[in-house]
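Consider the single chain below, provided in structure tokens and representing the form predicted on its own.
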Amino acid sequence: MATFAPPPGTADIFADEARRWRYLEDTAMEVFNRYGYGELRTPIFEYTEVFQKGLGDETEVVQKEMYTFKDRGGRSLTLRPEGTAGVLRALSNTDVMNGVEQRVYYYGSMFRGERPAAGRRREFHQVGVENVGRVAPLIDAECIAMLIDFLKTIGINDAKLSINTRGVAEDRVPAGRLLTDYFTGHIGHMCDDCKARLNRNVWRILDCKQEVCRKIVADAPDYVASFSEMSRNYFEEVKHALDALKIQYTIDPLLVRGLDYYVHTVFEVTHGGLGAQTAIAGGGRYELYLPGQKKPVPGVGFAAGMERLLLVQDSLGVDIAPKQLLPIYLVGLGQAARIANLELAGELRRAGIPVELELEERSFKAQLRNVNKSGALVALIRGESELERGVGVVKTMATGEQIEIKDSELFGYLTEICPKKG
């Protein structure tokens, strides 16, 4: 049989999957809804200066992965690479430059020029949250609470989660020209990318995953040290939230992620089952700036990568996702007993009970066939004879016990013995 295969680095997603994806996606509006968190949906693809002016023109993203394209006006197009620039975006039309919370969550496609590989596609999903509007660190305390009860929800309660300090933007002076004049005394070991962000954006270096930079970065100077003492006292009242949540943390002086938006609180949260990709979920906080406005749209929030929750949740072999109900499957042997069956099924449906049928010409053993690949629980089978005595014969498909019911039973049988959606 020909196969016609996705792009690289996307996939299809069939139903049992799907299932999964899909309680990851209830699951998560179910808790956030509890921490006064509305959905938002935004375009999948925004004018490229959103991102460009939102995550900076030196990013890794911005530089080398977008998917930009141009429109018939010959307009800038990017697919988004990221939720929180685009979030942002359409929040900006509200009253949130005004220091009026607003707290939402999203989920969906993202899109990224990356090599593909386990759990990470260049088509990729995520499911994230932003609170905007407000600066304080118990809201950078309770978002990062959130990401963890959300976890634990899903059936992941060993993750290891990892903080660290931006601090402010006046903090970038001292700390650059510290992590400056270390670097450059070991810039001719260090690799390509990492010569260029010397000069570019020292900060990315300590973002570097090539091993022989890696040792480098470790013996790098503590920049937090240089700090004001504003940012650091900002950095403790979020530590102390946390030590009064009892949630566990590990302070990690490399944690800067990947976006220069980033101000104060940054986290990332990694699980050991993803193998070389450990990071399931990452945020922080941050100061973002859009087109055409001077001042930023504070704000903090994270993502997690659904593709790599569920690699986690098979490494751990947890699938509590329901599964879909079986169903019942209504045999017809004739066009008579077809039309009763697709008014009976119509009945069930309505009662929340998923029905299979056969509605084309099909012998007995044909349709068994059916049922059997289906699952029913039970088939029930009607034909002319079964007609003409006002009954159908209901069979359970796990003991192959066959009783035949009346017709004027059947709906009040069937419902009674099967489960219902809703």
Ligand code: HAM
Given for the second form:
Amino acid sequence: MATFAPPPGTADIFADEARRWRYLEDTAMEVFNRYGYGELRTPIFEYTEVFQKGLGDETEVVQKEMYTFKDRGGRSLTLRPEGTAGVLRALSNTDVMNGVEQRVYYYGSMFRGERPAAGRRREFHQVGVENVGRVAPLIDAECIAMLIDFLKTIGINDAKLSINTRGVAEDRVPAGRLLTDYFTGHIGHMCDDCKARLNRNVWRILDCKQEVCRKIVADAPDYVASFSEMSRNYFEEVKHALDALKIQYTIDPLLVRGLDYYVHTVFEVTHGGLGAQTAIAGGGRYELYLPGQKKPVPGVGFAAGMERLLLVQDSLGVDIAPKQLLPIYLVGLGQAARIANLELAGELRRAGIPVELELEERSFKAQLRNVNKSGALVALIRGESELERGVGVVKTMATGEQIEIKDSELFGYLTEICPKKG
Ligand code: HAM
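Could you switch over to the form predicted together with ligand HAM, since the one displayed so far is the form predicted on its own?
The complete assembly is shown below, putting the previous chain first.
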């Protein structure tokens, strides 16, 4: 047995699984294109301060989970723990800062130093979108609708959508005070993490997973009621649009999300088929600060975890990614037959037919074993005598039936009977 396992929290993805990944990426592209989103590819690492400033110094991701290193020039760089900050860094070089809308999607590896578990990895993959430059409740609603559309297209119809509002910075001061007052009265019964959060970031208490804290959190005051009328109306309009689009949701006042850039609408999609890691996608509206900029960039977006989407598909028994076409197998006995097969393989492959063939000296029996292993429905067999007579033997593997076809007709015959792409 090989002993070279990849580092903890990472994985190798082999062909049959990669086929399903490719399908998710292609489907995301198709769905997002229909909403006017184009692809953006950004670097896998950025200056560390892009994430520190963008996600917030106090967030768990920045504090504990980033893979940060120095390059040879002494610059501090970080493997991206999420896509939004880098995408906004890239878009800040366009006219979004003047209020021009940009719609982009992305996919790829993200890196967080979390404790690995099922559905939680250190290198994981997201497919995400950002709608940047404009602020309007209907843009948020359309973004959520697109996520639901994507999930349905990949066979996930029964996911649960939760939404909430984070208000804006000015709302959070009085609302934060309200929460601090309430939790101060209960902090003696809460976990050590929450004790630390009380003065550092009281909002993080709301999504504490500890049983002792959850009971106290459940009775926390309705802080959204203290938000400004403008913020409450913004949220009402988002809900109204979701109702009009017949998108079902639950309002969850405990949904605050772990990144500091969020304002107004936040949302998360969960699925029961996942076990402990229930979030398959999350997002919301944000105002993201970039290093050296006084004005934040506004936008709304989401990211879905590819590993988790696949786990949910598994739990639902959904495998809708197109299967790889079965090959035709060319069996050659003797060097001259193998060269003739190599020539024919080139022609068939150019015609869109997958071909496998034997390129080394092997017995007829060994070659037939390979034909069976390849799953080929049809094999073409040629040895010296067939070459002399200018024919090939075509064998249908399921029935064992064999017919001889003239060399001049072989290409036409095989392209006729073999499944091809497109
Ligand atoms: P996030 O909630 O941190 O949001 O991550 C989005 C999704 O990525 C999660 O719902 C989950 O499916 C997946 N994910 C996160 N961490 C892991 C992990 N360690 N292993 C496997 N999957 C994971 C963001 O990243 C925001 N940038 C989303 C966003 C875009 N908000 C606005 N625009």
